[in-house]
Structure formats: C-alpha cells, structure tokens
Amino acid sequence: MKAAVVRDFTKPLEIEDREVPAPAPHQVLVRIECSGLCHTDIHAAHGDWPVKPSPPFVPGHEGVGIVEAAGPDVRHVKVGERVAIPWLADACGRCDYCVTGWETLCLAQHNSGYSVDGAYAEYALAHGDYVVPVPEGVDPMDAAPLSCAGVTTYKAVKLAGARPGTRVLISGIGGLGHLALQYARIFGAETVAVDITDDKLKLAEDLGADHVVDARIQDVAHEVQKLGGADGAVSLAVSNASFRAAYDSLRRGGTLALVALPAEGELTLPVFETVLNGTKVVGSIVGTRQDLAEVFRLHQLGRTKVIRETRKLEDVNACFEDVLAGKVSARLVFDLR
C-alpha cells in the first residue's frame, strides 16, 4: 500500500510502499477513501510540540474509509461499513475522564497520526471501539474534515456557551473557523467573525455571519464591545495577539475557548479584571465520539457546509507548504479512491 511517512522532522515526507497490515483482535482494517489535512499534521511532521511523535510514522487523523477486515473482538462496526478515524485513536475506557464523558482528557489515550500510525495511507488500522460510523448520505470527502475540524469546533462552540440570545465571536475563519461559525449559528447565537484576509472575511459573510471584523484595520475588542461584548469567543487563529483580542472582546461573565495551538502560544491575563468580570478561559481539545456522531448527524440533515479542496497524497509536501503560506481557503482533503 502507498503511505506518506515522516522519517525525519527536518525533511519532507516520503511516499513509501508498505505491506497492508493485519488487524489485531480489537482492530479494524480500513481502506482509506480520503484523509483530511489538519494543521496538527504539520506540527507532527515538524516535531513542533513538547510531546513529539516518534519517526517513522504516518500522519493523519481525519481518515474516512470502508472497513475491509475486523478482529474477532470488534462488535460495534462491521465489514463494509464506512467509518471515520479521528484524533482520539483510543483511551483506557476506565478512568474518571473516560467514564464521565471526557475521554479526550484520558492520560492513557493514543492519537491517530501521532502516537499511532494514521490515515495518510491507502489502508489504516484503528481501534474498533473508537472509529465512528459515517451516516448514509454524508459525502466521505466532507466526513474527513468533520472528523477533526468539525468535531473540534463543535465542542469549542459548546464550551463557549453558544445558545439563543448570546453573542459569540469566532476568531479565524479558515478550515476550522468556517465550521465554528456555522455551529454557533445552529445554536442560535448572534455571530461575530474575525479574520485578516479578504477571502476569509467574504467567506464569513457568505456563511451568514451577523458581524464581520477585519483585524488588519479594526480594533477587534473595541468593535465587539460596541455591540455589547461577546458572551463567548472561540480562538482559532494561530496568533497570540488574536487570543488577547478575543479575551478583551468578552463581556462580563464571558467565556474564551482556546483551540489554536501555535508552537509558542502564550496568553497573559490581568488577574484583577479576570476576577472582577467573572471571565472564564477554557482549553478545548477536540471532541468525543458522541460529539462526532452529532456533527455527522447535523451534516446529514443539511445544516452544515464543508469548504474544501481536493488533492493527491503524492502532493503532501506541497500541500503543507500551501497551508503554511495561507494559500488554502479552508480545508484540504487527500483523495485516495
């Protein structure tokens, strides 16, 4: 099988021919139809974060495909079923996080394309309990970005407190932000979209944002406070300045959900104002299997639209360069069909 492999953090990925793996008793073998490109894949390939993957490895945690084989212990999915392989490859299933609906915080978790081989390949292994079925009628090319960009922003918008009558700021209208904006609208919130490029600002308008702020020429916090401040903010732009602008945009009692992970991300907060205003700052890390099932259901119902471009796996290194150069409108998806 063909696979894109990281062998050195300082070198381009290599396209290799590997043996198709056999599933362990708890695993499924998935014939990958498509795999989304997430900025996390680039961080993984470059070894950007403090906890680094161990080369050689195959990136990819937005894999969608057909179950070709299943180990004898697999009960929840069947051969022939379309499934998604998300970031959470598996967790212990027994700790207090796992049993209280916070499996993404499990200290024993493994992550697809990071601590275990992922979906930048024609075939991938996955834990049978942690793949998520893709409903009938959901295009696999849409399901791939929804498996990370979708579920990550869906969870963050929830944590930011979006609901009817609230005002929610979405900072960064790209691969994640264009979906976050849609979820905030689905939850009934008044939306404020912030970005620094004409294309992304136009995209926000096209997706129905109630207010659009150009951070190049406008003071974000000032503009949002003129509206009455944001009840919630979701930080998706990879910029320390954008984090602080989102924080300063909050009204009293507001919640800032941090999602973006710049290599040297930092947010310095004033303790007095944070306490006095009852401000909440939370980290939001992807979402659970149940969150992803809800994301797929919303898309099946026609409530969301995925903005994406299709590429070939052989072009993975050029795709990384395009993402880093800001040349991609929203999400890239590798077509392996």
Given for the second form:
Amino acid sequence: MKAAVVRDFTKPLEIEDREVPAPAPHQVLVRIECSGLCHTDIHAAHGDWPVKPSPPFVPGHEGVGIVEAAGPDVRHVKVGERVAIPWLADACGRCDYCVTGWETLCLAQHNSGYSVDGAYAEYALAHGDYVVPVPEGVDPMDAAPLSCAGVTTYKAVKLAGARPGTRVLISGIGGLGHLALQYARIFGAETVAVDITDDKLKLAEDLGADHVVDARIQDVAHEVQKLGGADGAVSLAVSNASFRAAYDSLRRGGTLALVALPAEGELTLPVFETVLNGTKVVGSIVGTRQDLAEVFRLHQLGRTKVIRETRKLEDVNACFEDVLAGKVSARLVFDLR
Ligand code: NAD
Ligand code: ZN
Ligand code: ZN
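Based on the form predicted alone presented above, generate the structure block for the form predicted together with ligand NAD.
To see the whole picture, the full complex is given below, headed by that same chain.
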C-alpha cells in the first residue's frame, strides 16, 4: 500500500510502498477513501510541539474509509461499514476522565498520525471502539474534515459559551475556523470572523458572519469592543499575536477557548484585568466520539457545509506549503479512492 511517511522533522515526507498491516484482535483494518490535511499534521511532521512523535510515522487523523477486516474482539462496527479515524485513536476507557465524558483528557490515550500511524495511507489500523461510524448521506470527502476540524470546533464553540444573545469571535477562518463559524451560528450567536487573507474574509462573509475583521489592517480588539465586546472567543489562528487580540476582544465574564497550537505557542495575561473582568481562559482539545457523532448528524441534516479541495497523496509536500502560505480555500482532502 501507498503511505506518506515522516522520516525526519527537517525533511519532506516520503511516499513509500508498505505492507498492508493485519488487525490485532481489538482492531479494524480500514481501506482509506479520503484523508483530510489538518494543520496539526504539519506541526507533527515538523516536530513543533514539546511532546514529539517518533519518526518514522504516518500522519493523518481525518481518515475516512471502509472497514475491510476486523479482529475477533470488535463488536460495534462491521466489515463494509464506513468509519472515521479521528485524533483520539484510543483511550483507557476506565479512568475518571474516560467515564465522565472527558476521554479526550485520558492520560493513557494514543493519537492517530502522532503516537500511532495515521490515515495518510491506503490502509490504516484503528481501535474498533474508537472509530466513529459515518452515517449514510454524509459524503466521505466531507466526513474527513469533520473528523477533526468539525469535532474540534463543535466542542470549542460550546466551551466558549455560544448561545442566542451572545457575541462570539472566531479568530482564523481556515480548516477549523470555517466550521467554527458555522457552529457558532447554529448555536445562535452573533459572529465576528477574523483572518488575514482576502479569500478567507470573503469565505467568512459567504458563510454568514455578522462582522468580518481584517487583522492585517484593523485592530481586532478595538473593532470588537466597538460592538460591545465578545462573550466568547475561539483561537484558531496559528499566531501568538492573535491569542492576545482575542483575549483583548472579550467583554467582562467572557471566555477565550484556546485551540491553535503554534510552535512555542504562548499567551501572556495581565492578572489584574483577568481577575477584575472575571475572564475565563480554557484549553480545548478535539472532542469525544459522541461530539463527532453529533457533528455528523448536523451535517447529515444539511446544517453545515465543508469547504474543501481534493488533492493527491503524492502531492503532500506541496500541500503542506500551500496550507502554510494560506493558499487553500479551507481544507485539503486527499482522495485515495
Ligand atoms: P489553517 O492553516 O487551515 O487555518 C489557520 C487560519 O488562520 C488561516 O485561515 C490563516 O489565514 C489564519 N490566520 C493566520 N494568522 C492569523 C491572524 N493573525 N489572525 C487571524 N487569522 C489568522 O489551520 P487549521 O487546520 O484550521 O488548524 C489551526 C490550528 O489548530 C493549528 O495550530 C492546529 O494544530 C490546531 N488544532 C488544534 C486542535 C485542538 O484540538 N486543540 C485540533 C485541530 C487543530
Ligand atoms: Zn486535526
Ligand atoms: Zn482513560
């Protein structure tokens, strides 16, 4: 099978021919149809974060495909079913986090395309209990971005407190942000979209943002404070400066949900203002299997639109460059069919 492999954090990925792996008793073998390119895959391939993956590894945690084989202990999915392979490859299933709806915080978790091989390949192995069925009527090319960009922002927008009567800032209208904007609208919030490219600002307008701010030429916090400030903000731009701009855009009692993970990501906060304003700053990491099932259901109902471009896995290195240069419409998806 064909797989894109990171062999060295400083070198391009290599397309390799590998043996199709055999599933362990608890695993499924998934024939990948589509695989989304999340900015996290670029951080993984570059070794950007304090906890690094170990090369060689196959990135990809927006994998969608058909179960081709299943180990004897797999009960909940069947051969022939379409499933998604998200970031949460597996968790212990027993700790307090796992049993209270916070499996994404499990200390024993593995992550697809990071600590275990992911979906930049024609086949991938996955834990039978942690793949998420893709319902009928959801195009696999849409299901791929929903499996990380969708579920992550669905969760983060909820954490930021979006509901009718609130104003929510979405900072960065890329793969994650274009879906965050749609969830904030579904939850009934007034929305402010921020980006630094003409295409993304236009996309935000097309997706129905109530206000659009161009961080290249406008002072984001000043513009949002003119509206009365944001009750919630979601930081999806890979830029430290954007975190502080989002924080400064909040009104009293507001919540900043941090999602983007730049290399050396840092946010310095003034204690006095944070205390007096009752500001909440919260980290938000992907979402649970249940969140993803809800994301798929919303899409099946026609409530969300995935903006994407199709690419070939062989072009993975050029794709990374295009994402870093801000040259893609929102999400790139490798079509492996
Ligand atoms: P992306 O490259 O598709 O989108 C980033 C967007 O931010 C682009 O539209 C870009 O133009 C915009 N941007 C850049 N600088 C900006 C600025 N100063 N102000 C406003 N907008 C700006 O990336 P993505 O795939 O959406 O991922 C975003 C980040 O989220 C990455 O760091 C990724 O690793 C992280 N991520 C986190 C989680 C999580 O669970 N916390 C999950 C997935 C991805
Ligand atoms: Zn991701
Ligand atoms: Zn656990």
